[in-house]
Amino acid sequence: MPAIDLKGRDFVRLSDFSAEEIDSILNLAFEMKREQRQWSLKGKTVILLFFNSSLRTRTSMEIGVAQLDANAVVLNVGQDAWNLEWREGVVMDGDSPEHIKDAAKVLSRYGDIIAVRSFPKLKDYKEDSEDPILSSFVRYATAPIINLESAVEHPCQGLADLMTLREVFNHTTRRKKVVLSWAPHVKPLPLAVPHSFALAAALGGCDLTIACPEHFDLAPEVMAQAEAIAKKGGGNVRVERDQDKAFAGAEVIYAKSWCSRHFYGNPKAEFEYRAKLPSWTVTEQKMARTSRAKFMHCLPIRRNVVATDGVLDDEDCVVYQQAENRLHAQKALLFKMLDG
């Protein structure tokens, strides 16, 4: 099999990469997790640009860059760096003194990779689905771009999730029964993580069930991508409205809350609808319906809202393993993008 060359590529969507390319990243990630030797990117600089706060993404990226002997420059937009304008042709007489068009070109001359984290505003679905901030960096930067979570996807989380699935199933994920279950939350959340997990499970050839109430389906274009990828890998994707039915015989439960596209931009209407739903909190009783499934979540998690303490503190919960794998998967990604 020829060597996989990812140098100079952007990492914006999981679906932009073939199964073979994802395999090459994760194979290196497993080697990095297992081995003690040093992989070096000495002299390289990774610029981490945060439009939103972060715990795991920031720490895992900063530590990963340091372990690769490279330099990390962290900028918090609105704190360490001023607000950036992204709209084209706008008269910039407001709060933003610099356009992404200019910032991206300058940062490309300083760093070897620009990694961007930008959440959606959750007001206008069409605008958010176009990922305006991330797309502007992709358009204007000459350095490769890494998506650290945007409105549409969180591909670094997806990499770590697929790595975790492979560990859970001893590297044989094909046709494994995996459930992505919608969960309650105190506020509407972006679709990025469930989108990327659906694609990750599809890349693993899993039999993926997406359990969610009516009006909480994932974006149709992401579903189409996941279905096509899963079919190619020997798996499938289906939607189930009954959480109990979805959990029966499952081998992995991935709980995550996400907002409704039907009520997008109208949280009051969404929560009025949610109030009429039966409880979707993952409990020990629901987990007992599974085939001793491993429990996954990207963190942070609202205990006793998304899942009970009993589920999270059980030995079959792998959320910390999942979080650790962010470090290894991202180190492998950086090395592949900068050294090959």
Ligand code: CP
The other form holds:
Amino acid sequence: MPAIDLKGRDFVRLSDFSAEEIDSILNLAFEMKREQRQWSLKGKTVILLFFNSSLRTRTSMEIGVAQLDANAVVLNVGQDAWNLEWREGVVMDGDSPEHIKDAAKVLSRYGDIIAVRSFPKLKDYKEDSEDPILSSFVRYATAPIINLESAVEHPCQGLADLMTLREVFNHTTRRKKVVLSWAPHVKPLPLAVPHSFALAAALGGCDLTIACPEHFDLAPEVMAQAEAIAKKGGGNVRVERDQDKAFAGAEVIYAKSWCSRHFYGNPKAEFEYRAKLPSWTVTEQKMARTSRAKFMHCLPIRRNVVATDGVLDDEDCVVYQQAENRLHAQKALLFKMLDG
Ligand code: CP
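In place of the form predicted on its own, the structure of the form predicted together with the named molecule is requested.
Time for the whole complex; same chain goes first.
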């Protein structure tokens, strides 16, 4: 087997790393979670650039970097740092005084890793699916890039989710019945988390059911990737339109709301369509159809919209364990990318 070497590489999609490389990160993450000893990245600097709000990603990255004895520099774009332009060749006479081309090259001279959060605008699917901000950083930075959630994926969440699945199933995730269920929300949300979770469950070799109404399918290229990965790991991926059927016998329910690619950029039409759907909120009654499934969600969650208080406050809810695993998984990722 080739040696695992993640130094100098970007982590923009879960598939940037092989199954063996993901395994090596998670093995270290479990070691870090178990053992109270010090792993040192002394002298290294991680730049965390946020185009959007965050609670977990920002705190888990900043605390993780501190626990590794390295330095974190956090910049909120448009507040601490200039608004950044990403379009090529434009006359920059708008409200962005700096281009990513320049910012990425400058930050690469200061930091050992640049980590970027940049949500989609949810107006133009083609533009969002090209992940323009993150792609510009990848193109122009000479330092490695970590995706802290972009338009297309949230691979750090995916790592923590796979770690949590392994804990839930005592490290034997193959053929476990895992359901990714679409859920309602007050606004259309990005596809990044469900994309990364589908890939994470596929990496675990789970039997993944994606329960969602018509017009809410994930991106076909992500589905194709998840199917190929699952097949390799002994699992499979299928889509189910009936939430009740999907929940029957499930061992994990991962709830998440995401927007419709069919109505992309047209929230009014999406909500008119959603109004005709039965309720997709995850309730105690629906959870009772499962095989005492664990409940997962990336957080933040709108209580009694996505899932009821009863589901979230139940002992089978593992959302805080999932959130904690962000810290361990990202520390292991940083250590592998910077030290090996
Ligand atoms: N799950 C997650 O990424 O949380 P934040 O948006 O709070 O960072």
